[in-house]
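Take a look at this single chain in structure tokens; it is the form predicted on its own.
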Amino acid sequence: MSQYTELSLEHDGPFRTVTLRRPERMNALSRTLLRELGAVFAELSADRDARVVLLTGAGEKAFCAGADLKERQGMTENDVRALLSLYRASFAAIDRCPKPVIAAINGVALGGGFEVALACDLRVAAQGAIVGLPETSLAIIPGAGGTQRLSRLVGPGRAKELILLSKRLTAAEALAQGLVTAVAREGQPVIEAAKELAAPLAHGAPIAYAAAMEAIDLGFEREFDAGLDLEQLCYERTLVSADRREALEAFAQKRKPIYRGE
């Protein structure tokens, strides 16, 4: 039996899937479940057998609605402080996890709901999928890491452009604009075309993955040089691989690499 009581996870070969099981609330973020969020990606970092996660909501109308504003009314505003360390620590787990996880974005994912977007490594929309942060027109921010992973991702002018005026963005404005890597086909389930964007990946190297990913991530925040000495500290990681070994033996035997992440 799950542990799991709002979110499931499920195994196909390489890949896991992780869906938010709360389409009553437009899978909209409780305190139990972003405890959840954060336990099932500590599992999947731990997962030797997982190449790629796959995060997505249950339905057909939400991928995750941001916030449980239900939840929050009586809420203190300690209370909402403690809750904003919550988010904080249940998203960290999703950047740490050292597999490529893919959101497949079914629906609205607005808020809190586009922020756990956000701290995926890539990003698939549905056609009707809508995306935004829209907290300033609530007279708040984003307090999830929003304004830090927006800005990482399509620079600080844009990040200023969509936060401040409240944008709500349609797939193909999200796709044009950056925020997600690709748009399922008219009629196309999402999670299909999210495991087709990630097919490359479910059978590629994943020290590699992971080492690059590291890179890209820790060494944004650093000057160029101690960025490069952090590349270069990824990079030994995969030197020493037996998967290295193997795609040079591949390579000269004419044959398709079996990585094996060792």
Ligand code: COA
Contents of the next structure:
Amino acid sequence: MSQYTELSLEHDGPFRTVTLRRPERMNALSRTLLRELGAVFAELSADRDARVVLLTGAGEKAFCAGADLKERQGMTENDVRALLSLYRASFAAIDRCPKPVIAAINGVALGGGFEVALACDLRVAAQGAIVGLPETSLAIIPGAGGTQRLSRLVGPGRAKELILLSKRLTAAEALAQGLVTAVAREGQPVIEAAKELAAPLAHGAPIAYAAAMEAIDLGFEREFDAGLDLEQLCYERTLVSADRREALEAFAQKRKPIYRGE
Ligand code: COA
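I would like to compare: after the form predicted on its own, may I see the structure of the form predicted together with the named molecule?
Zooming out: every chain and molecule, the one shown earlier first.
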């Protein structure tokens, strides 16, 4: 029996799909769901056969409507402070996951719901998806990394525009502004569109992906030379890998490489 009650984890060859399952609350993030998110990404990080992770929401309407505002009503200020630490720890598990993580945004992704998508490496949106960080309209600010991750993704100017104006963007607008990588075709389930994007990653070199993501994520705020030092360290892990030798052999033999993550 699954250890998870508010999300599900599905195995399909090299793909793993995590589905947020609170459709009656638009998949809003309860304490339980946050704890389970942290746990499932720790599990996936250690899963050698997992090559790509997809994160989506149950139902047609919502990817995730953010913080569970009903649960929050009864909370003290200290409860909210503790909850913010839980957000941070759970989203860090997504950040640290060494597999490419793709958010398949099947509907509304607002507040913490968009922040969880921002913690993923890539984002694909359904045609009807709506994304945004409307927290200032609730007299708070994004508190699960949104101010930091959004400004790293699209720059501080655009991040201020989206956050101060509590803008809700359609999928097409999100694509135009670089918030998502792709939008599903008319009538195409977003999970299918995400799998299209994921297909080459499922057969790619896992050590190279992990090293590239670490160099980008951790190098971003370093001084340039320190970033290059980190890149060199990450490169070293690929240099000594069997997959690198396999790439060269496959090239010489004019065949497709078979990468094992070794
Ligand atoms: N927390 C808890 N419950 C939520 C929720 C949230 N963040 N968002 C939606 N729900 C619940 C609603 O209360 C409703 O339950 P009810 O019928 O028992 O009252 C159910 O989900 C459906 O929501 P509803 O508002 O009727 O659907 P809608 O399609 O008209 O609108 C949203 C959907 C997501 C646009 C709207 O619910 C909304 O704006 N939610 C708040 C999102 C938000 O601001 N999040 C950021 C928090 S920082």
